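Have a look below at one chain only, the form predicted on its own, in structure tokens format.
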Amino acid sequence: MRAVIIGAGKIGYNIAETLSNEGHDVYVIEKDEERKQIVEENLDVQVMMGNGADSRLLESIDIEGADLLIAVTENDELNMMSCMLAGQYGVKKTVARVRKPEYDRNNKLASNPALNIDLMINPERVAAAEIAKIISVPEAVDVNYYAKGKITLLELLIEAGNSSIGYALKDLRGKHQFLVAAIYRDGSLIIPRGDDKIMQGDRVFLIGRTDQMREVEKVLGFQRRTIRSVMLMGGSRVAFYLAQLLEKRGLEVKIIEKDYKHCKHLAGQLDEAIILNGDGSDIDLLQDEGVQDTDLFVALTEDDKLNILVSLMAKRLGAKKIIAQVRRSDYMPLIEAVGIDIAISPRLLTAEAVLRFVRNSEFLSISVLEKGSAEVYEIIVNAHMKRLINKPIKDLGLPKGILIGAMFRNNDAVIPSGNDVLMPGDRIIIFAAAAVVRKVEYFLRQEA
């Protein structure tokens, strides 16, 4: 595939990165200087300095015969500007960041055919859907779902004193059907067997049925909990598509903002919510407001250190789980050491969603989890896929790394064992170790 990045900030980066490792022919155009350095001096890709939004720079790289164009530029008119350029030159695919509530709210801009924007994705409601999801699971580092929301795939953290430490995951059985399908422990990912033990600080992946997972995470020594207070720091954008979410989801909202002239102007717009004008690092205004009390404190300011500070401040204080956005990558290990219970970057989740779409059609979704150590994709089994059809999981000689977590099949869920057939129709969630990644495509595509 050929494609063209416009804008190397850090989404525009970490899309190159991936695609260039994947073996893509990447194109990256940006007009700073020093950001044009940075990519040249670290990715194996071709950078130009301009303007992405110039008909004849995009023409000296021969743009019509580029597979996809990706705009994510902190410019909303460019990206845009960028996407009806490459349509007229015959770009398959397009991809704009747009930011800007007035462009994200009007729905007719966004569908407009002129523009020829394949996917519109604004970071801030991407950070705001991807919390809404964790707060239904409260007790997961993260969460996703796939067969139509039918299944589930956990993360969780074995922290100390959790009753699943120590033993083997063929002793831990429960009357539903569930799969540990990766554990994460000290930086490298394992796919195991039935003999490996659970241990403190792991990050176990775990596949169930949704209508099954409360019951199943007791298995693993977890009990969910329900969240119905949220404080949130920063009313920043991410803090208002948020709001927006868990109004409508019944919960009690605390804005806290510095900035009087936008606390009135969030109280204008949102409904419940309750908007107060003041310091979210003053220790005495959260506990005058009840943040030893509040089932989440989100940290969500332009600030990453404010953020990382005052979550630790609230978690001190007793708020049961705290969620912080961190903008910068290198502070991400820092969360973790810490003691943060979850850090959300709406850099890193844009790029995942991007790239989730760019993928080959035949993946319904992809989620990339643990700092990119494995992948999962939801696909659809059909007759092509002669290597996978009519024999048993077990004889299908997967490549190491790569399983079948489960399989959705008549409107019913199943955690497949190996003398399980696939059938065209079926849909599977295939979990992936980063280093086998690549091959999950070509055995999709292999001859039986």
Given for the second form:
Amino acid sequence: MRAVIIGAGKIGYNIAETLSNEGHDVYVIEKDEERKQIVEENLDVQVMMGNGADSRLLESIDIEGADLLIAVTENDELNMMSCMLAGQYGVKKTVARVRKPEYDRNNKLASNPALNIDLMINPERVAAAEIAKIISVPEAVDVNYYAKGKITLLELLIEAGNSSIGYALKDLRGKHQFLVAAIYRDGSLIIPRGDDKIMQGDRVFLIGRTDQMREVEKVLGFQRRTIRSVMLMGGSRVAFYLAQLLEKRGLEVKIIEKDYKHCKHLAGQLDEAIILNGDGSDIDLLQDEGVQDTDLFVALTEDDKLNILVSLMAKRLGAKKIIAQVRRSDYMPLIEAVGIDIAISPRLLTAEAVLRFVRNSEFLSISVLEKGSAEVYEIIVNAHMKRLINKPIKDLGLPKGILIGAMFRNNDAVIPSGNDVLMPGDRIIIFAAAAVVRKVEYFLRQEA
Amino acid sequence: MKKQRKGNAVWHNVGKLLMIVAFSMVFPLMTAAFYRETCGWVFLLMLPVTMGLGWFLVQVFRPAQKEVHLQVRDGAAIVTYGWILAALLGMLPYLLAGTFDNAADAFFEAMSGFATVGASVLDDIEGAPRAILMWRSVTHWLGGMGIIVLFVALLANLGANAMQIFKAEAAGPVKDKLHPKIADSARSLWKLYIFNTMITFLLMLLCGMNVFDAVNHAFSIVATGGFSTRNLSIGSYGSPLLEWVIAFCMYMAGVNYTLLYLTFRNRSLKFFWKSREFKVYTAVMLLAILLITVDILPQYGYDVMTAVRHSAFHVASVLTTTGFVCADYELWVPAAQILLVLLMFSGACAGSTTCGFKIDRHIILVQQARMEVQRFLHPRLVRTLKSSEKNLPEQTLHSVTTFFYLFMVIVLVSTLLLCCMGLDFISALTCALSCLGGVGPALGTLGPIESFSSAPTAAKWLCSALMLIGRLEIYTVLAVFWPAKHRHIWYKKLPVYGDYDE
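If the one shown is the form predicted on its own, what is the structure of the form predicted together with the partner chain?
What follows is the whole complex; the chain from before opens it.
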């Protein structure tokens, strides 16, 4: 595949790196000399200096017949124009990063065939959606939904004092069906057997029906907490989108923002959220506004260090859960070590989202778990997938590391056992450890 | 020299305005001709007189230059003087035809007509000539959408200045423009208004009214006025169907015309459900109907249908400041009466033909109150006020709170004055509220089935002034009569905080 990436910022770099590592031909167009050098030194791609909407430049890299154009510069209008140009050259798929809410909300613009944008992505909105997802299941480290939301996959961190520590998986029983798909322990992924025991510090991947998840979690000693109050530091775009989502759910949202004009702007856009003009790093203000009673504190300023510092402070003051936005990906591993519950990087999330879109479109969705240690695919079984159908699952010969996590048939989700038989039309969730990801394709191959 | 020129422009436009009033006398003239009433000579005389006076003003005060820049103050002056002159000329037919024998009564009736209040000093309505009754309804109809709006739509050649006088008459805290051009907006408003009148007229006919009554009531309903052609108002027809239909027509007349315009233009009802004011308006109406029905149910012998109908009719009538009655609500329990008084204080949607305080202003004040309570808990709170998704500038809030203050002060001072003139407390308070709010009937001695004729002469003049102030939403009239020359005295007595230079 030949891919053109316009803009070598964090998102562009990340996508270029992944695509290049997967063996694709990647061209990067970047206007900044310094950024260009960094990319050239680190990645096996071809970097051009210039403007992404310059047809002569695009022609010089032989844009005609390229499979993919990803425009992820800081400039919305440039991104949209690049996609428009790509359309004229017959590029098969285009992605544009569009951050201004005026554009990405306007369906007439987004769906305009002349613009030729297949995926419009707004990093801040993606990040806000991610945080909102986590908020709905606050005890989890990560949440993913499949089959129109009927199936949930949770990543749960077993902390000291958890009642399930020391129990073997086969001894964990509950009212409802569930599946422990994998355990992430000491930096590696284990596909557990019945006699594997739960240990402190494990990250357990749990699959179950969304409507039963509240009960299923109890098996692993988790009690669902409902988040009622959320405090956001920094009135960035992520904060705005997040507040919008949370307002709809009826949560109590407070936003602390330094800049008065910006406060005014937010107040104009939001209905219920309490917008406070003040410095989020001011401990007195945080205490006056009840950080000690808040269920979730999210630090969303532009400054990574401030986010880390203040969210840790909030936790010390009594906030039950903290999330920090961190832009520099090299901080990421450190962050969870110092005690921040979850770190969010809009750029990484966006890169992931773009990659999900770019990859094979026969999957309804792909999610990447715990820094790429496993992937989850959602597909619809068809009559040509001879290797999957007409046999009980235990006889399919699935290698260790690949699981059928859930099955969605006749609008009803079930966690399949080894005796269930897949049929054409079923929607299934496949869980695959990183080591065996390539083998998934073998089972999905279509035969006449 | 400069001032002279502006005065010219003001009277020039007032003259044009009078010509519109003159034209409207065609309606009663035709009525007189049709019914062969002798009082027709009144209008045959008044039409050319009014027209002549208007033409005289237009000619004499022709501005020296074509382009005159009108200030807000000039706009307010045109509107206020125009309305007063219209009422002065409008009272002459009553005097000449012998309907009233004194100026106080005649002016009251004329002002009540133009300001769409609907309070009447006419004791025997059915005994009056039909041409006079038609004139009463026509004053309603003109005043409902606004003489100025019609003036801007047809005659004004003011360009950008038109907005100044349009604003001075338009009702509500936020003034919308339907078109980029103000004259087009005014034309659209009047087209819609005429359309509404036609529909209402047809509904009245279908409900069994005769043509004359139907025309009069249609004029009265769409203008949310309240003059009827019967002594007992709508109650005299004794038709439950008619009462329901009129209640609904009044409800529709209380809707913001911008909303109606958008609905017609896009042929979609979604704008109704998007508008917060409309939703609150409907909710207030339904809640009031429910509460009053519950209150009066025992009195009606648990006849639910009648109780609901009477309750709905009067709630719609008072909330839209129309003032029709179909039953004597003074016989209701006190709680139901107090509810009606509270509704007088509410008003319908901004941008409708209704008078009064307006739901939109209440919404803004409620938001503000909520914000202040929240700010008490969170001293650093930042919040903006919204009106149906739009953010309102700080200025609007100040204007609304001041409006509230002025409204209350005027009601209370007028109550005091009316009490001094010999009215009892309940009558005085509700009369002041009713006149300023443009409702019409009050409580006590000025109740739904009595007319205002028993009130003292001084009270009638005061009420007429209140009607004008209320219809033009206080600021316009105050701006004209604000003592400009002595302004500096006020400021020196009350130094502005931080104003150390002077």
